[in-house]
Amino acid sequence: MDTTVYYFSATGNSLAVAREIAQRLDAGEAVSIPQALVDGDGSYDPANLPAVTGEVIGIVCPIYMHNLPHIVARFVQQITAADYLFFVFAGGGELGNGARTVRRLFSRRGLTLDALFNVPMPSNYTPYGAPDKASRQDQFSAAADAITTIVDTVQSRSPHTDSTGTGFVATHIFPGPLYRLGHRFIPKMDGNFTVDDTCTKCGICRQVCPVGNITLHDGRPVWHHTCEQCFACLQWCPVHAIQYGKKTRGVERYHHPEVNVRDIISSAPDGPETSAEQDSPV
């Protein structure tokens, strides 16, 4: 069974889940969605994305603002053929409009989503803080059980739908109109990022960005309004110099314990060869 597992991950939750699924399905290495969407010269061009086909295709990603990350939505729209499709949400647990959006996007492509799974993982939205370590461990243990279900389901090519909260309250009342409106403006929300004087000009923020939204000017990050709100730049800054608004200073950063910064850099379009020291004009 030819299987490819794709993922989008900023702090490692979805990457850790995708890795385990791919390994247990003998699917080889999980494939980074940002890298799957680059063109021949290795650059990311949303206007010119390659088609995606496969016998069995799986996607693992988080939920942003109760919906699908923009880059994952673009990726889904590039899938042109698959015999079996499965989707795994590895976010905070509340799917909001996410499940409905996925099904709608596949339907527009003439494809059917065969299985949908919800694997709650520790929240990594820094302004709200991170769960305590005991709660994280409970979620990791539950995720391990959920992955067993996912692997068994995919191997048998069975249909499956986890509880997704796709009723009227979950998709209209709980997410709310502000979330739905805000989701549209995610690319420009990087205007809330700032850099403290503690910045060491290491360039890691630029290297981990999944869409090349960050350049360096005098060694310090500049955001260019194609943001995914993944918070990789903030979460992986080794000195916590990047802030988002007024709520992140002193707040614990979160990374999945089995994922390191090199894994995230390797997931970005430029991969591990990115030159962190290169400056770009504002």
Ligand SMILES: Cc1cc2nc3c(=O)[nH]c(=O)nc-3n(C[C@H](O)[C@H](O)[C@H](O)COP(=O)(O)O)c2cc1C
Contents of the next structure:
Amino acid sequence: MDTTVYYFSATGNSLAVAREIAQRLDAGEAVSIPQALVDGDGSYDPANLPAVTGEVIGIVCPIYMHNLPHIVARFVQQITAADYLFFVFAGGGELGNGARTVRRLFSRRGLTLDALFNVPMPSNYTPYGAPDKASRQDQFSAAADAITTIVDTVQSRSPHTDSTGTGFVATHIFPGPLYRLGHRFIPKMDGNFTVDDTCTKCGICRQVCPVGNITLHDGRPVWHHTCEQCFACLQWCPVHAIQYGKKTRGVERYHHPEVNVRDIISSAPDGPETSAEQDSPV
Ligand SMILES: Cc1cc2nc3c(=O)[nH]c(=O)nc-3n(C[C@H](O)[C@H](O)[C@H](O)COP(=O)(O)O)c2cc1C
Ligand code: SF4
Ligand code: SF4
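Got the form predicted on its own; could you also share the form predicted in complex with this ligand?
Let us now look at the entire complex, which starts with that chain.
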């Protein structure tokens, strides 16, 4: 079975899940979506993305503002043929419109999503605080069980649909027009990032950015409004010099314990900066 597992990941939750699924499906290394979307000279050009085909294709990614990360939505639209498609949301568990968006984008291309999995992982949205340490291990244990289900389901090429969230807010408010509208502003929400004087000019924030949205001016980051809101820059800054609004100073940073900064740097394209402004694809 020719299987490829693609991932998009800022703090390693999706990468850790994708790696494990790929290994247990004997699918080789999981493939970074930002790298799968670069062209020959290593740059990411949303207006000119390469086509993707495969026998079995799986995608593992977070959820942002109750919908699909924009770069993943672009990637989904590059898939032109597959016999079996599966999608794993390794977000915080509240998918909002994520599942609906994936199905819609596939169906536009005449493709059907065969299996959808929701694997809740610790939240990396630092403005709401650091993920609760006690519950992290429970989530990782539950994720290990979920991965076994995913592997069994894909191996037998069965259909599967997980719940996309729990409670009234998750099922009625998060998928609603407010959040759909909010997604359009994601590329420019990097206007909320600031850098403290403690910046050591190491350049890691630029290196981890999956879409080349950061340049260094006098050694310090400048954001260029083609942001994915992945928070890799904020999370991986070794001295916590990057803040988002007023609520992140002094809050613990998060990454998956089995993923390190080199894994995230090597998931990003090497190329120069991106990318013209673009419409929301979700
Ligand atoms: C800007 C932002 C928005 C987020 N919105 C949601 C959300 O709507 N629902 C959810 O369940 N998790 C949400 N999260 C949490 C992430 O999806 C979750 O922590 C994910 O596991 C991170 O994956 P990664 O480590 O692979 O980057 C959000 C995170 C960020 C940074
Ligand atoms: S990662 Fe942090 S310390 Fe390094 S250049 Fe970026 S803001 Fe400065
Ligand atoms: S600027 Fe920061 S939050 Fe935006 S895409 Fe790059 S790393 Fe992610």
